[in-house]
Amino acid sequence: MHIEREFRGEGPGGRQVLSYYVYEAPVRLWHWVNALAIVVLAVTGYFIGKPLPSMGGEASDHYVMGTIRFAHFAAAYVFVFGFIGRIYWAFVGNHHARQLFILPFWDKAWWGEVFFELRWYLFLEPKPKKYIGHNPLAQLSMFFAFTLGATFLIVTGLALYGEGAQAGHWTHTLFTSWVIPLFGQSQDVHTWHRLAMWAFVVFVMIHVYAAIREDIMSRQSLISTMVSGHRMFKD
């Protein structure tokens, strides 16, 4: 594992601020593009499930739902290929690029850190621990909520897309042909896809809250780290 280490200026009381290079440029670019895609997918997906009321005049003058569906499908392609690219970078990137996909389930000490972080988030611990990459609780939640959640959304979403594209399209061959029968019927896939979307929205809100909270309370950078790539320790 290679970590670039350097000092950058001084913190309060003349103390130096320690910086580690954590997130490489492809990871940071993927993070922000992926975040935008998720926002577009959530908003357009909501309206696809609950369409807007009918609008007066010729449908061809509006094409509102057609535009919403196009935006949803375009963002979905960005999300899917971005996820594939992220998996590729887990193999060629640094140690931190693999934290979303590999969990040390067998490590008893790691589980101890998970429960420590849980107590810290519940305000039951007086002082936080410092981590260069994701803390163990964040790693665990990212794996189950994002990595597995994104996989579920991609598989069910492509199955629904392939249903409209019909037989012969690659999405129908690879996904629709077995996903819809597995769930029972098309409406069941729609329901589970929508429930997963709401779970994803809740996860994003918790993720943003935790990042801002840690930036303030644990005296280490999180939000700016995903911009510059450097994790800054202020104490």
Given for the second form:
Amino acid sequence: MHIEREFRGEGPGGRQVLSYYVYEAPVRLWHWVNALAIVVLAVTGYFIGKPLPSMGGEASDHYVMGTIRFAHFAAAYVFVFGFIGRIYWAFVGNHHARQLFILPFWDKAWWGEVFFELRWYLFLEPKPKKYIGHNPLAQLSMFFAFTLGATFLIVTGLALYGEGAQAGHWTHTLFTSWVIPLFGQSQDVHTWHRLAMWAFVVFVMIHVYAAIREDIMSRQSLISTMVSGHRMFKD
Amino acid sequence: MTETFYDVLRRQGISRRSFMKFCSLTATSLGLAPAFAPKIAHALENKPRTPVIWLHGLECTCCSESFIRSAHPLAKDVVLSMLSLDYDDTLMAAAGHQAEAILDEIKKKYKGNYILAVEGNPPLNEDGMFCFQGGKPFVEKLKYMAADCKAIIAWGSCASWGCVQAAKPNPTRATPVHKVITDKPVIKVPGCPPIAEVMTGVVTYMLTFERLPELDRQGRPKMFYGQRIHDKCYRRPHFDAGQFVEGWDDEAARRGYCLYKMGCKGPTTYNACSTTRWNGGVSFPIQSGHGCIGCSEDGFWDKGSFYDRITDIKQFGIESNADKVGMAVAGGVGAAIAAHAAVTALSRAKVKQGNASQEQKQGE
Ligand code: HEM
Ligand code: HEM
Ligand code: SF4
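Following the display of the form predicted alone, present the structure of the form predicted in complex with the partner chain.
Next comes the full complex, and the chain you just saw is listed first.
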């Protein structure tokens, strides 16, 4: 494991502060762009299924649904290519860049840490542990909710997109052609795509809460780490 | 000399002029260049007639009803002359043993060369006893006739997907044709019923070109099922503008706005209704003010209400849909987060208090 120790100094109250560089710039940039894209996708996606109140007048005066769908597709492309870029970075980036994709599934000690974290969140442990990268429980939930969830949303989303783009478009050839038969019919793909959105909403709620809570409660920095890349330990 | 299609047509009293009209009409409806009309004519004049056997399983005969109402009387006459001569128990004159004997005869005489058109599907429960014909379960008749056919046309949603008799809980285990006959090409022409022009188009294509039309992965002819209703709907500008009917009697309904919010399944339904329309191009459901119910899609009876855009998910309870499930879970998680935050604040306050009193003690 390659960890660059960059800074060792005095914190407030004469305590020693350690800082490690964990999240490289591409990971941080991706995190925030991705978060923004997902907010746009969830909001526009919600209104695609349950449109806003009807507009009056001439059809040529408005393009409400068209604009909402355009925003969804534009954000979708950012999301898709961002995710592909993030996968690329897992290969060339540091150890922490891989945590989102690979779980140390066979590592007993790691599972022990997962349960430790679970107990910490259930108020059964008095003191949190320190982690340079993601804490194991966060890694586990990010893998299942985010990595798998994002893959599912991308596959079903591109399949739906290919329906409109029609035969011949790459999304139709690569996705629509097998995803629609796999689910049975288009309506089912819509339903599952929408359910996956709700799964994502729940993930983001928990994720943001946990990030803010741990930032306050734990012995390390979190939100500033996703901004600057440096993990600071408070004691 | 073997009989050609043209011989049969002339015998049926169809004039040469009508025949030529039919050829150009067919070329157009198949999306072929005008130059193909003479080719179709030539084929029909010279090729030995391919017999078509039309079987009826569990069905309501709406496919046949649609078929004999083919917009262009010409098309109907022509294609019917090709078909009914052989076997179609609803349309043919022969009955009883006489009729059933035709099956054996065709099976022998045209081994590997006849087309089997199946309307409806075989129920498999109780050894197929739910559909009984000529003293045998229909499934046996189907397998018997399928064994020597060239290809099968699965007429309508029954034969293609199962349709209403296969809707949950499917008491008779009505099963679509492709799940029973697995060793022959099955061309699905779904719809409840399918559009008449689509039906005649598929038959004519197969008879004249002697090959299957190009099929998509689910076995439907691409030329008729390649696009969704929504892709060619004349109300689409209202959809893009965000102009929706919100009640059957509102101003928007009178103005003919998009029926998306009334549960229109046009965006998820592959069929040709919005291009060919029905009853000779007069209208189609959306044009008459009602959303598409998605009758040509797999399992459309089991996808919840015809009037909801976001449809039910049976696994989560009868009346549940993605939004209800999602909002319930998100609400639950939100409440849990709030409670968790409150407990966190409390225990933190306690720890602080503890620390403070410790510091106090140390200070003393
Ligand atoms: C975080 C990721 C995403 C979320 C939360 C999301 C959410 C949604 C929701 C809720 C719907 C409405 C479903 C319905 O009720 O019919 C929808 C529709 C759709 N989404 Fe996504 N989506 C995401 C990613 C994508 C991606 C990557 C694509 C790929 C291009 C995509 C393409 C589509 C398409 C084509 C539709 C159907 C639009 C229509 O029917 O007019 N989505 N999305
Ligand atoms: C749509 C919204 C969001 C999504 C989908 C999302 C997703 C993710 C993912 C996938 C990671 C792992 C990054 C990696 O390993 O490459 C991550 C990390 C992180 N996110 Fe978010 N995020 C979102 C919003 C936020 C917000 C609003 C905050 C701030 C309050 C936040 C704070 C963090 C922090 C602090 C980490 C690093 C955790 C650690 O150091 O272990 N995220 N997020
Ligand atoms: S009426 Fe139906 S098919 Fe037509 S544009 Fe609206 S949703 Fe699409």
